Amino acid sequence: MAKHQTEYVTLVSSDGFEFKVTRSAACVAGAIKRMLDPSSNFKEAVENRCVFENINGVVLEKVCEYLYFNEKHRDSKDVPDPDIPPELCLELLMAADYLDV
């Protein structure tokens, strides 16, 4: 039996960290949006929870920050660059590609 859609969803990293984010922010990422689509009948859509076995907690935290940043500045012009630590750039790029952000 499927649960109803909630305002918040849980994103879980490979090392077990859980991030509760608004559904609207999470759906900025195309892959997450498809996972949570109620018509998909995916486990993620039923449980309102997405587990990412290939994204660690530090990177997923930055991804969550970006999802909110993107949602906040969606229709803005002259948006400042988000603060990204250089040591995370490669992992964030791979996560962004995977998540279709």
The other form holds:
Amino acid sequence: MAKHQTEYVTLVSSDGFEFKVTRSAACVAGAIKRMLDPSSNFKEAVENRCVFENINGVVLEKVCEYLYFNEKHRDSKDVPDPDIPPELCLELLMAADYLDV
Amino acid sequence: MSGRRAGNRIRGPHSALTDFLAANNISAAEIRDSYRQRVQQAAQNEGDGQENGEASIDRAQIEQEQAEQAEAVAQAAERSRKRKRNQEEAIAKVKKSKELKRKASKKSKRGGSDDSDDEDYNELDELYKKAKPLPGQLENCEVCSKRFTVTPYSKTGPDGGLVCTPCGKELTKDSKASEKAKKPVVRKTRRKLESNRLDGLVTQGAKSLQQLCIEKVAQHHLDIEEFGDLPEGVLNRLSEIFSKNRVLNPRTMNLFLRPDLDTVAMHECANLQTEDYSQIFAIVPNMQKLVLRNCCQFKDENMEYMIEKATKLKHIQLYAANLVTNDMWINLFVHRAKELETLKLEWLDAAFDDQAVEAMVEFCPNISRLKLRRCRQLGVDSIDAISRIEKLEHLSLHFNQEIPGERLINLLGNVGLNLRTLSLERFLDASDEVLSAIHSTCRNLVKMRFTQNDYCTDAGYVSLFNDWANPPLQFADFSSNRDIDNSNPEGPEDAIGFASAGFAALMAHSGSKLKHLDINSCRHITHAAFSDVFDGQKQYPCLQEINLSFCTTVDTVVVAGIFRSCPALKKVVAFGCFTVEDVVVPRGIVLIGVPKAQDAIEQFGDSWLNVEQALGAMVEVGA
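Please give the corresponding structure for the form predicted in complex with the partner chain, as opposed to the form predicted alone shown earlier.
And the full complex, kicking off with our chain again.
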């Protein structure tokens, strides 16, 4: 299998929004990491593209924000909490549970 | 003369005194020296009249120099003020820019001159700058350019000059407002952080997104209509955090009730009323597991309704349900009978006696998990009854009444073989024979707790662990097993309680699998025993959490040894270990409670240090 471990991967929301994020940030989420694991040979790993039918664009955008936030603060301590809009937090919670972040 | 000078300060280039001083050939060097001296002495008003006099001379000279030097600037400012009398802000700007230009030109001059001259110039420059008008003098306000009398309370403006009283008030108001806006945020996060650390929640990096969302949801619990179909695990964690924040009330309770749920877990029900409990069973009749803690208003009628409605119930955990009568408890056991697998009861004072336990044993043969803690009416008869439960796998007991050791031995002899969890707290009359009964009967223990006993000897613990056919424990809690005698704090010669030899035997037996070790308050474990167990050579690959609070022999060397010996370590709790100091905590480990007054109560591993680097740093400190 031709391994093309691109630097960026694409996350697609249920309503068709595409988010290009760095592979390292995307792999903060356990589920995405497993999807993209080359040894799993999933379609996602081959195409470097993950489609989430159960997450809409607004929520996925927040998730991407968090992925970068987490990666940025990986080695620091006493990290401030990022702002989460209250109206999104339940949907975001579902997405976070699904994505294992 | 000195008094006159001090009182009648003179400034400006045209006074008689200025001329007089100039005529007396007083040099700048002198002024500089005295300036240094005064800086050192913090320019305090000494009582000595002579000194006062000198100081006033100095002051006058400084003022003179300053005035001469500032003359050009003042004139320029005066001119510009005349030009733009109406626009005071503009004047200030001009002044400022002139000042800047002046400084710049000085700098360029300085660049060209000799080193020594340069230094002199520097000193003088500084001197002129710093010598601000003294109290009692007049000065132009930096902000509004009005002339005002300088007082000791005059404030410094944004550009370093003095400002008049009204402007000063404005400034302090502004700064106070901005302080207020900033401060609470900082304090809150700090408070929160400390709290989380003591709870062991935070290690490193950002919190998980789930955690963040759950906290946010709990914060906005008033605005939430329903949770939708959240998975049960998430729902349970939400319930936990609602309970922790004490926002679980009749309204929010409904968020956690869904007909399709298997589990209803409310960890803090103090705000729920009797009718709310009935609602739980009406909405979720198919539940298999029920957890209600602090359910103070759970009454007979609720129990009756539960028996009637929730017919699939297998696991019951009710804490502090003191309004349920004995007969109703027996009623529950009669009706749930063979389905009941788990029963956890705690804080029952008014009812639930030995008879109820006997009924439970009689009607519910399939109980595999039993926890009875602080049920005040339970005594020896309950112990005997429990020993007849055949399928018991997890047993936790904490009785208030005294239980003779031989009844415990009988209990262990009957149920010991299948037990995977054994927790015996505060059985004061349990002797070495109880330990040897555990040794001879238990073969499947994974988790063992045996605490608050001052009767068993160290030798008893040694014979428990030596050649024990039980596989290594994963969870060991032997806290507070020590001799209590105020007149003899060191304890008797043949140690009583969980001491050096017992500790070594436990680690030899279970070290390979042990994940959680609690030996808090076992104060007869010697330093030698600790350093032998945690010598850096022996490895405890699974050990994640250690509590050695109030083991007073633990010192920095022991803690360093623990860091070396436990590669999977996450948390060390060491309250009351007074000889632990200057510990450099490696990455990923939390050290809580090291009592050094000036430090935070808890220390986190520096993110850039691994174990070896941390130990290296510690050795340096120690040397």
